[in-house]
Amino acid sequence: MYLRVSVTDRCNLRCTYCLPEDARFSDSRAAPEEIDALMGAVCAAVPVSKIRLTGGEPTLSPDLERHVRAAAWLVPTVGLTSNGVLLEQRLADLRDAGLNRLNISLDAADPAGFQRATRRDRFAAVLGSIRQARKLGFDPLKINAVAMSGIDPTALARLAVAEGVHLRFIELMDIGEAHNGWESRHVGAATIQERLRSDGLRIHEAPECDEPTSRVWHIEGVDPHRTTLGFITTVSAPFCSTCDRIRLDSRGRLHTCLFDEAGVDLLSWLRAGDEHGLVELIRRTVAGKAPPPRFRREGAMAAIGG
């Protein structure tokens, strides 16, 4: 399984799709030793093959480097997701300490379009981390970007091949401050691919390399080992039946979907000192993993980190 880890829900950006500009944050975190004890938790409950350390935003943690430690003490493949912000400057620790898959969140291919999308001037920044990213040798490096109305999908790809790294296109979901114009706002896999196709991008299908929520393309003329596109499609083609993805919040609390409202506290087990009834409490909690009643969520993104 793939157990995707939210070390805070604080982030430094206010994307328009994730969280509003007065944005407030829970008052009670599971703190970082506790975090990393519910990860071994975890592995010790259900096969476990890759930790990805999320937020909020990750880079918010002064605890950062010691959670990629923990989670590489428990599994091959560590990852993160970041917006890239403050990224450039830790990466040669987070690296040392056993990250080894990264992806960086990027909405615009130009300064103007990052400031639209996330309220704040820091496009350079986030750029920096991409390229210090590359130099460092992370690969694959993949690069995140909200597919809905408004942005630019040809100008990210021509951006992807010219930094080469494989950008994927994420379904716009109806979560939290989403909601707001939502089905205006929402733009579907097919049509980012028509629009790249108009745009005069040759590209197509590579079923073969098709990850468990990811389809991916190539693109005529590239080298698919350093840039590929790739479609979630979590609103038009939900692909429940190949998800194997669970979530540990910031809370201490054990989600089996990205829609699942409510998750379950782990935090209350684990400082009771139950070992035995906190393994017990995730192996029935992953067994009942399910696709969810409806694809909505009231809670912000950033609390269960994506």
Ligand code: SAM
Second form
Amino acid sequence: MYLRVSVTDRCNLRCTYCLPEDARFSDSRAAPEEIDALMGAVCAAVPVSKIRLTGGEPTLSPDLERHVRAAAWLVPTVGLTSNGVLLEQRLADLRDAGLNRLNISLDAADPAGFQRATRRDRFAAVLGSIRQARKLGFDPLKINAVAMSGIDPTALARLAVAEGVHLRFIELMDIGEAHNGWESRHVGAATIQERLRSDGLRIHEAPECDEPTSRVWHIEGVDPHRTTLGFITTVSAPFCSTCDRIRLDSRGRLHTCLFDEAGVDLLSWLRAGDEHGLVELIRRTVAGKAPPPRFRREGAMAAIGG
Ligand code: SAM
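Swap state to the form predicted together with the named molecule from the form predicted on its own:
Whole complex next, starting from this chain.
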């Protein structure tokens, strides 16, 4: 299984599809040592081969390096998804702690587009983190962009080629702030592909490189070891049958699907010291993993980690 752990629900950006300007965050969170203990309990209960730390914005946690170290004891692959704003200075320590996969979210290839998407002026900081990550040898380095009206997919693809990173378009999901005008903002992968082609990029599917949750495409003339395009088609072609993701949120609740709003409270069992009960609960919860009744979630993506 692939475990994603939200170490905090707080964020320093206000992406228009994720959080309102006056976002409120949870006042009860698991303590850092409790998050590590719950990661360990999940790994003891079910086979986990990969852990990804996310948020909110995980770099807002002063304990991120310790979470990476804890995860690296448990599994061979430890990833991080970050908006990159505060990442550059911490990357070397994170790598030394055991981080070996990195995704940075970026919805625009220029400062004005970045400001429109995130309501903040931090494009240069994110680009700095991308370049530092390349310098430190993070490979593959992935950039996540949300596919929605108003983005410039071709400019993002050109930036990905220039920086030598892999670009993945995530279809806008009907979650949290994205409810506002979701139907007009959502853009399917096929539309993005058409737009890339009409802007002159010669792209083609590379199904042999597909991942469980993304379809991979190559750009003619571009080394696929450096840059590929990926499409996460949660909306236009859901991939529940190959999804092996489970999620632990920063309140210590386990979710077997992104659209599983409530999750199951693990923290109370941990605090009660009932290790056996906790492991059994995790096993039962994961055994019940199933496609969602509907692909919609009220709470923000930041609350569960994306
Ligand atoms: N703060 C980190 C970041 O920006 O990468 C990690 C958390 S963020 C919630 C994880 C990913 O979810 C980001 O790539 C973000 O763009 C994506 N996301 C948030 N809301 C979304 C939505 N409604 N539909 C699709 N992706 C969304």
